[in-house]
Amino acid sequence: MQKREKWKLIIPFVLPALILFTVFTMYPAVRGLYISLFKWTGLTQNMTFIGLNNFSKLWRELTDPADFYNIRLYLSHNAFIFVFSLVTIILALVVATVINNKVFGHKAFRVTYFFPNVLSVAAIAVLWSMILNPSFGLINGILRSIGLEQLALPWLSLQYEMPLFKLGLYSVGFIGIWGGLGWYMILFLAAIQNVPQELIESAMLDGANRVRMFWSVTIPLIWETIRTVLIFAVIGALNQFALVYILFEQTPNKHSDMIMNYYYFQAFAQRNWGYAAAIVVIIFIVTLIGSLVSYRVSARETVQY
């Protein structure tokens, strides 16, 4: 009887969120899978059932090196951005550790690093497109003013010479570090602050220095947070769209586009909603596999405290 009364209290609180999740997340996901089996322009009610033809076309684009819309190229760009995400995780872990040690001005540093997270992606893209402008941008202006004209590069160029070919993608990766560092830092900082102080003091009494304490005490105790952040990095790398779309002037470009840019092009430019839905289904599968693999690779014995 008591259990039934408990559910009477829980359901009114859970039901609104469950309804919103079903309507705005689950239904669109199932609907997208359904649409992927049709040829549809998205503007009419006429949908032609074509079965798995959209997926076979997607497979041809994935495997045919002569195809202009080579999806492998787009996915390689996503993988390139994922490398920058790993760099962001490492830097965020270091910054969180330093701030946790309460260095001078640590509160100001915490606010400063987190500040980009209060800006929209569109605002960040517009801001950096002005900073990186080769003619009047802040970075090239500073380099020219201090006599480093040779380093004033076209930072958003996608046809630059080696080894900085596709220099614009390096710029996207750097902006990703700048924008994502604060969020990861907050997650790591919260985890580090939950590490029992007596364990740190015991390590100090045993003669461990700060580096040793970091690797032998802090890292094992916050490992589950690191694994979670790694999942965020995988999902974020495969969902890159707005930043690239705005930085490179809303035009399809093989040298900069991510897989989500290709989806947008198919859906809203080509009006090929069935094929676009198939792309989204594949993105979901790749994201799921990538998340499971990263979670499996990072598995280790959980430390209890």
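We call the rigid core whatever largest set of C-alpha positions still superposes within 1.5 Å between the two forms. Positions refer to the first chain, counted from 1. Please read these numbers as outputs of a predicted model, since none were measured by experiment. First, how it differs from the form predicted in complex with the partner chain.
After superposition on the rigid core, the Cα of residue 10 moves by 2 Å or more between these two forms.
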Given for the second form:
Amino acid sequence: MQKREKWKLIIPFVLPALILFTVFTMYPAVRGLYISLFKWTGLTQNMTFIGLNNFSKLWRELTDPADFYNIRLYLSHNAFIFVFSLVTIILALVVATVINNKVFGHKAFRVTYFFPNVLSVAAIAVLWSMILNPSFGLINGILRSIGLEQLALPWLSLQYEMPLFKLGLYSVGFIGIWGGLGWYMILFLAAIQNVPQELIESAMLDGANRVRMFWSVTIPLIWETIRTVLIFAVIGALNQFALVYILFEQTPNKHSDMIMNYYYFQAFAQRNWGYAAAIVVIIFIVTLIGSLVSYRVSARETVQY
Amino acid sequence: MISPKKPTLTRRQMLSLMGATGATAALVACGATTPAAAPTAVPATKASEPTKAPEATKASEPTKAPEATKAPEATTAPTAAAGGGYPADFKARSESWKALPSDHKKGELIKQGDWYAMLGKPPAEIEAAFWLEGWGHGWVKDVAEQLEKEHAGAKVKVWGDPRIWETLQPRLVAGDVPDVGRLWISGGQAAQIAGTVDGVYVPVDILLDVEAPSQPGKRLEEVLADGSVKAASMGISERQWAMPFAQTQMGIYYNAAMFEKNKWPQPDTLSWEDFLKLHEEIAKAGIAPWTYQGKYPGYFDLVVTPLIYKKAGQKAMCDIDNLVEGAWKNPDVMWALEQMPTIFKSGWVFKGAEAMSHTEGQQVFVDGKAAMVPCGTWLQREQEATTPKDFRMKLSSVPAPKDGKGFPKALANTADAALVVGNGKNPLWGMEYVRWVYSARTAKYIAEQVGGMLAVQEPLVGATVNDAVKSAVAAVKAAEGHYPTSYYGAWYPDMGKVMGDAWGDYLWGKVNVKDLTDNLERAAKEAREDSTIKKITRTDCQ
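Next up, can you give the form predicted in complex with the partner chain of this protein, since the form predicted alone came first?
Zooming out: every chain and molecule, the one shown earlier first.
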């Protein structure tokens, strides 16, 4: 009886959100799965059922070595960006720790690092395309003015060779660090500030130095936040789209495209909505696996002192 | 597109949950939502496309398209009875279609008065939905004004945006189609063909026979530029699904003053071999021979396709489009493909251009830092605001190789399949709007205000034009109707994709011509053997 009473209270609160979630998230998700079984231009309601053909085509693309530009390449770009995300996480952790120690100007640093998060990705892309412009960009301008002409590279070039990938993709990674650092920093800062002060003090009394305290007290206590951030990084890396889309002028640029750009290209340029939906189903599976793996890998007992 | 969505929750557990479940599930939703803090933040934006991205050049002779030309079924419960209107096998959504004579004979003049009788009373509103691009909307409004002046009580609602295909897509799926417009579907010509098959447009064949505005006694087709109607047919010969808008000439733009000062001859007065020697001379003068639209390397197709035609001839072009085995391995085709990597490897391209946008790359040209740029007649308007006042540019066709099989002065010249009439409420009034596009007044407007050439016989009558336009007219004249054309990308998108994907690497020699043509042959074989792909046969092979 009491249980039923409880539900009477809960349902009115949950229902609106549940309806919205079902209509705007679950339905499109299931619909995406459904569309992946069809050949569809996305222009009318004419859809031709082709079973799993889109998936077999995807498999061919994934496994055919003669096909130069394919999902393998795009997923490798996503993986490369994930590496930059890991670097971002480490840097954010360091910055959060330093700021938490209330170094001189820490408030200004906090605002500065967080600043990119108030910009839209479009603004970030346009801003950096100006800064990195090979002829009138800020960076090359500075390099030239101090006599380092040979270092004035075409930063957004997708032809300039670097280890593994092209220079342009490295630039994307660095912009990612710049843009993502502040957000992770705030998450870490909030977590670090929740570490009980008495634990820090007792560690100090036990003679632990700052590094030791960081490894043995702070890290274990903010581990849950680190796991969360890792999942964000996986999802964020797989979900890259807008930055490269704007930075490289929206065209399919094979050496910068991420898997989401390929999805967009198939849907809006090639008008293969069925195939595009199949790509998204694969992204879903990869994201899910990636998230679960990072969650499992980072699993450890929750520490309570 | 992507909807911005930033989490406001800060509790760790909540974020975990959100991250692991909601976000991943949302991904399946056609990738339309983006979860939380990606390292580079989230929301997406609109941004403008290049004024005109070059497609494979079009035009030339008609092509036979037996299968792709099947009249589309109306997609959502057609209201008009079958048999009414012209052509009789087309089922339009609108009842007004029946006003067209089903016994009309192709080529027979329909007098303006009779046409007006078919149109009947103007509807409450005619919807003109036009892609907003480099040409602006001034001419669209001017045409609307002409129509409203001609038909008392008619009202045209003009609207559009730079990414109109995104705004319109849900409406097209729902069958709510505007009456007339331009570029409703993204994705080049292949997508336009999909639009015809899916019944987004109505066929406009009858319009070709209606009396032209301000030219009594002439059928509309007779006042349109030679070849432009065929160019707008997308290679589909049985039905006219789109009407031409502007004549666009494409090729090599060169800095006229620089060439004159250095006594360098206009490129197409040289053979391709001597043209390469000219590169050395230009480079010696400390000027980069080329700049290009770096992030859009496909602009060089404006050089490559004419060069393939000029070296290998029309039959080779046909073989490629007809998926003939070994068409890409034709030694002449391969020779032509080898030329661009040679230019790039020789360092004849402005340093850093590959990292530039199309306008930045073109700016290098108008700033006088590079001698040439591959582009079309939209160039001068696109760079207008940043072009020095005394700068003069001229258009040249692509130089022909010494032992070429194609017409040496051939020019990439197209009137793209630009104007479409929607299978919506007022298709006849949509056609009437298109008819007024070809008035003398519109031609003058476009020549003077936009710096372009309307796809009519006399696009420049009464207009004052500059060197660039004059050089384009001269190039058209010299081409004597030879307009190299390539359709494979439009007819077989997966094959077009192979070339489209490879452009950057191909130009820079990182994908060699052997591997590229291997891959193109593979894609051609797949298209040939895939029975679900409709084949179109090109017949203008001589």
